[in-house]
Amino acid sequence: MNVLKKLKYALMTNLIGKPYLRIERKKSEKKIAKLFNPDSPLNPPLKITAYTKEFVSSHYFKGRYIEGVKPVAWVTSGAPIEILKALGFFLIYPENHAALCGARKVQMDLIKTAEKEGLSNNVCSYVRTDIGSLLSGRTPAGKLPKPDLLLACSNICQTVLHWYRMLEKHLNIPLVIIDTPFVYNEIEPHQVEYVKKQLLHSLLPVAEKIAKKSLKEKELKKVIKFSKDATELWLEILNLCKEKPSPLTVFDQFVFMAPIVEMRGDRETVDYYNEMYKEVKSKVNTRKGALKRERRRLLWDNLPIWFKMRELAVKMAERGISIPISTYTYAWGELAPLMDLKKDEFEVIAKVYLSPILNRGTGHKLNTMVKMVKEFKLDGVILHSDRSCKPYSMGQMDQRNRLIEEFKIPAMLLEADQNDENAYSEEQIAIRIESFFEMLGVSYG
């Protein structure tokens, strides 16, 4: 049976999938070209934009036929995936899938499905989107492969633990939870040892049993190297946005970050970011910014509003407002220095996954924002108070007040949600943005 599935996988992904996705890329290139006319306040996007869609789509396309070919794991975005990659697992990130649904603007029907089945509208909209997709079978990805393993890590939020326990019960498959102690100041050696023991004694035996093979140190080192290389390239790309004018805005970065989250640890991801770096560097060398006229530069804090990205990008660009960096996109690059290839692999993994911004105090995020304002020469901060992502939004009111009062940095709260359109008030947000523009001394013309 597995032989037939492997043949089908090879046939569909290579002989059918690749040509089909190339045709779709050509269509995307034409569609993107139409969006950017001479009157647009935005310059044309990177050439790699259409390929990005093809690259991510190819991952989901493979997922349609992967069952019986490779073991499949559904994982949280902050999970230590290098171990699974080294064992040959194919990975799906339900959070990223929910973001894809939001970006494609199909999320509200899925959210309604989940709510009809009893999920409260106070639950994270990613959870409602993904559970709605699971229950209905509807997804812009075509089909998601059923997982053999669930892996959740507590370093991003507590919601994922309840979410994955729901998945465990519904799908009747093993769940491994990696508990990462909250880091208030500096990471302590006992915290690293605590996480390392879980990786060795909780995750590894279950993953090896499902994969039907033992982890090889050589494979793990290779995967960590690919993760490190891709992460460093992503960090270098983001740091190019320190230049004026910025070659990218966060609305670009939110799209381009997909491979660093979903396909970290793959050689192809390193190649992708190598090509992207070259193109972004070329834009810097020719001083061609993402905006035709850059008048002010802002920091974005928290997740994007997936279903409003295009509209917000244009609205900002019309006033010459560039948002060259976000705490969210930067979080996927700033951990690169921790990936020390000379140290014990499990110790490195433990330290890296203890360090995400959401596993540290609100003071750490405030200091990070102040540092970014200085390094990227920013004029202010937009804090997206995300109704769904409570850990990321916690403390934002105090952070805004301290940015304004202590550091003399203009800052505003933008109340919305990453995926739920019912938490988005067009009129209220327009008024708040307009008031903030006035504070920054920016008007039309």
Given for the second form:
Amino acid sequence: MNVLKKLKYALMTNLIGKPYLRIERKKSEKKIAKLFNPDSPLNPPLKITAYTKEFVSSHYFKGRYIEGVKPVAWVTSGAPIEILKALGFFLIYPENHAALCGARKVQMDLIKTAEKEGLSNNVCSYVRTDIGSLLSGRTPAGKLPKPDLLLACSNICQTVLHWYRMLEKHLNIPLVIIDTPFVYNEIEPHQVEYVKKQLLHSLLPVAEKIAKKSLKEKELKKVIKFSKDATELWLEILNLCKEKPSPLTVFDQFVFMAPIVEMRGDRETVDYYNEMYKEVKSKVNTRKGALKRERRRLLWDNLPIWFKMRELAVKMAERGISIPISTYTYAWGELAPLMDLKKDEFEVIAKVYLSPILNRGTGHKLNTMVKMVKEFKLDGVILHSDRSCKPYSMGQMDQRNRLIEEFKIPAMLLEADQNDENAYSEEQIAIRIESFFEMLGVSYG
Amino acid sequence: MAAHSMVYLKGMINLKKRSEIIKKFKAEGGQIAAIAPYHYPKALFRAFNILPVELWGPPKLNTLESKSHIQTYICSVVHSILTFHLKGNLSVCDYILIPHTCDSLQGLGSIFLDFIKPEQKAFTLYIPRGRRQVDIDFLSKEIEKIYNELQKATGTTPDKNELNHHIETEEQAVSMVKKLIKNRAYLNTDDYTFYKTIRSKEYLPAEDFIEIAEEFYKTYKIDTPLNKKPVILSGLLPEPMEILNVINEKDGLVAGDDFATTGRRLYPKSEGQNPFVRMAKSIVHSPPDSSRGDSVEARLNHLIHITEKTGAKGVIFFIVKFCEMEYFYLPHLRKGLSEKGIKSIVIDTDINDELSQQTITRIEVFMETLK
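Following the display of the form predicted on its own, present the structure of the form predicted in complex with the partner chain.
Then the entire complex follows, led off by the chain already shown.
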């Protein structure tokens, strides 16, 4: 059975998938070239945009045929995946899948499906999107492979614990929870010990049993090295956005961050970011910005509004507003220095996964924002108050007030949602953005 | 609201007001800790002569002040706690503890530490989301950390015996709540009085609570069970408490609950000599609970167990609006209950609002469908 599945996988991915996606990439490249519009406030996107689509699509394409070939795990975005990767797991990220649905604007039908089944509209819209997809079988990815294991890590929110409990119930497969205590101030030794013990005694035995093999230290080190290299490259790419004009906007980054979330730990991901680094660096060298005219530079806080990305990007660009960086995209790079390859791997993983910005206090986030404003030479901050993401959004009102009053940095709160269009008021957002533009001195009027 | 059913004996137990208790405790040299929901080691505070007073809101508050710090899509319990503090009502307290119960209380704890910066010493406590040995080990260290902080703050060092003494007293108080809930059908009083009494544990010293609970039991105990329709409540807390009157008026009786205030804190007795481990074990082994991230199966089996034990044919999920952790489980719990022939209803509430006529009607209709 497995031999047949392996053959099918090889046939479909290498002989059909690869050439097909390559053709699609060529088409995309042509489409991107045609996108060049002298009247557009945006410069043409990076060439690597077409490859990004191919790269991410190939992951989902492989997923269609992976069952029976490799063990499959569905994991949260902040899960310590290096252990699973080293054991040969194929990974799917339901959060990324929900974001993909939002970006492709197919999420509302899925949300309705989940709500019809009794899930409250007060539950995170990623969850409603993903559960709607699970219940209906509809996905822009074609088909998601059925997992053998669920892995939820609480370092991004408590929501994922409940979400994965629901998946556990639906799929009737093992769930491992890695509980990462919230870091109000500094990381403490007993917190590291707690996470490390869970990795060793909760995750490892279950994962090894499913993978039918033992974890090899050499393999784990290799995966951590790939994670570290990709994360460092991502950080370097983002740091290039400190230049004026910024070679990328946050709207580009939201798309380019997909591999660092769902394919970190792979050699190909390191290659991908190497390529991207070269292209972004060349843009910096030729002083070619993402916008044709960069008048003001802002920081974006929190998740994107996936279903409004293009509209917001254009709206901002029309006024010369560049958003070179966000706390969210930067979060995927800033942990790179913690990945110390000389130390005990499990201790390193424990520390890294305790440290994401979402697992740190509101004061830490304010300090991060202030530092970013200075380093990226920004003129203000947009804080997306995301109804679906309470842990990211709580504290924003005080953060905004401190930015304005204490640090004299213009800041605006934008009430919306990452995936639920019902929580997005076109008119109100337009008014708020317009007022903020006025404050920044980039109003049409 | 119409009068309660005349079957019940009402209001014979004299409960002192929270403010009087606090005043008396302070006058006798004790200190006060305000505690946000909902798992925490009560005995630890008592060993330092600190009375923990729980903050479940308070309800029916105009939460204008909190709205300049937290968004309107955060639950009313969190808004009320913050508003209560910003109005200066926590000035009587010497300490504030905000356990990590959910994303919203995590945010509140963080805002308190980083931006609000109250005059009182503020603590947080991470409650682990598992029931493994590793979770007990971690929680006992968290508890020990608070012990060290309190030691510094008070200059006192309660020894193992003192801690164990308070653990046992608190366990006795929990046993009394268990006894009252177990005998609910044999207590001839209305649910409002019943819950007022058992919830007084949220602010009374355990010794006083045990005394009142014993007196309550003696006063209302009858030999034959009340001939009422038993129903189970689930959620965070029975607020607005008028819901209890609506149930009673429809000939119903709250025969058991899965509330964070009560049913989810019926901790098992602990064993061993290390007081930190004992306190941690009790919390880790609490009944199935959304805030602990328990499985659907565990919560469903627990609810089925309560309904079977009490003969209840219905469950009312009384959910504080925006409480995400409660919402998640509802489709599965309701389906599982339905398969067992148990009806259920979901009521969204805001602890600061009055019970709406629409809600009253929905509960009334639901009660009428129970046989």
